[in-house]
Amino acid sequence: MAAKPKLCYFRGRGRMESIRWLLAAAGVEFEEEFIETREQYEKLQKDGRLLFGQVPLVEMDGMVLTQTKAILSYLAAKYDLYGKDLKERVRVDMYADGTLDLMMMIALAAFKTPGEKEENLALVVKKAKTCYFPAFEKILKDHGEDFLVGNKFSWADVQLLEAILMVEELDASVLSDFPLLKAFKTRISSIPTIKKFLQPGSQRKLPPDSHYVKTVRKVLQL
């Protein structure tokens, strides 16, 4: 039996959360090692496990993987969540990159001053309503299918749901003008592996709190 993937990151969302989501969507169990101290981080660097000195770090299939997008692409391809050909794959990449941009705006806001954080999160909601969500609503309307690419469940669907739920934490009514996205959210949330991941007690992480921010700052010496 193959070893479970091992994820090494802070005890929070950050750049690892989309990796957790994709593994969960594929029905893959994984283990986690949480970085709590500078010493842990320095040991990872000393041992040569961080190619560019950065986390996330994922160990699986006999490999030590870093760089978020590379890891996500590998998982999507491995678990058949990456379209059927190059044309579908580039669309999956395009949609996933867009939602990742939006989610990183939310993740980085946690490290701003209170005033800047409030301003940044308000900008996230505005961009979601005026740029990102209208684009995805149009995609769903134009092809009339249940999923974003090739009418088959893919990484793009997983990450869009993750982004929707993150923005809804900031504004619960953000989908009020997007009926197709509302239906998409319900549909994708009902997929058994996703439904399981959304249950309390799963490895899904909560929004960043002060302890998470303090730990990241201490470890990375920000």
Given for the second form:
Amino acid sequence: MAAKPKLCYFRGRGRMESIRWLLAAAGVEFEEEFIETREQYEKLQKDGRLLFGQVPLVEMDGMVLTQTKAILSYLAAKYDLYGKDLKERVRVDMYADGTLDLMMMIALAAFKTPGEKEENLALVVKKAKTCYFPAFEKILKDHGEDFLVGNKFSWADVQLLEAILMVEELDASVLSDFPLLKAFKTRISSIPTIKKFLQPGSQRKLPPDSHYVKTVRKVLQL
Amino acid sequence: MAAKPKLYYFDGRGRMEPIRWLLAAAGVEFEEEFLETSKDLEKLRNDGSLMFQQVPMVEIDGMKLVQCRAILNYIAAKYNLYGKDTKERALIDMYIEGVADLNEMYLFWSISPPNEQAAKMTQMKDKIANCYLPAFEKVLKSHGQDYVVGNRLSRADIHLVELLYTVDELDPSLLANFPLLKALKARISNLPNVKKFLQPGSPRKPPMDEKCLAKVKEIFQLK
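What would you give as the form predicted in complex with the partner chain, now that the form predicted alone is on the page?
Let us now look at the entire complex, which starts with that chain.
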């Protein structure tokens, strides 16, 4: 029996959260090793498992993979969440990268000074309302289907749900002008693997708090 | 006959350059429409051509594609430059995402205010010399083959060699201790499509200069 994928990262969302979501959506159980100290991190680097000296790190199928998007692409292809052909694939990639950009803005805001952080997060909500969510609402409106691409569940749907929930944590009313996204959110949340991941006790991580920021700063010497 | 791909960006490297390199390496002729002012960007946005209101945008095969990685993935897969299976693809992706990270550093350096550039340059050179180049040299050493992945030309070779040219422009001495990378650069540069792209008069763009920077700042309304 194949070993479970093993994730190595901080105990928090950061750049690993999208990977956790995708594995969970695909119904794949995974293990996690959490980095808590500088010594742990230095050991990882010395072990030669981090190609460019950075995490996220995912070990699976005999490979030692780093680089978030490389890992996500591999998982999407492996678990048939990448569209049925090249033209569907490019749409999945476009939509996934758009949502990743939005979520990265939120992840990075946690490391700014309090004033800057508030400003950045307000900007994220604005971008979500004026740029990203309108784009996705239009996609759903234009084809009238349940999923973003090819009338079939894909990586793009997982990421969009993840992004919606993240932005709602900042502003609970953010979907008020987007009825199709609201319906999308309900629909995707009730997919059994996703429903399970959304329950307390799953491997889903909490928004970054001061302890998380402090740990990351200490380990990465930021 | 299929229409040529059309690239929408400003007349400079930025985030479009890897796309130009990859199309060129694949032997694909393309057209370019250059943004000259913020009004040009506004027009594209108002036309609904830019999914997330951003460039690069590439019109290809009846689609208006945005997001560099998506565009590059499509071109690489279409022209068979993406390895032979998902595992080779994962390796290629890992390597090129590293190249992309370094390209981001270079991009931000090229548009930073002069008083910040020296510090950013030091940081960048440190990463180039101590992290990225050693990693790629090690990959080449580990298999001793002529190409980065799978013993055959892929986008990994193209993106990496593009990076090596940039590194060479920043400081030629950075490549001194990496014989395998130097050999890869020479070998890939000799491929007919790449050789053609490296010649004057090709769509390859020069490094950012003051004039281009001023234009970029106006187009994107940067401070």
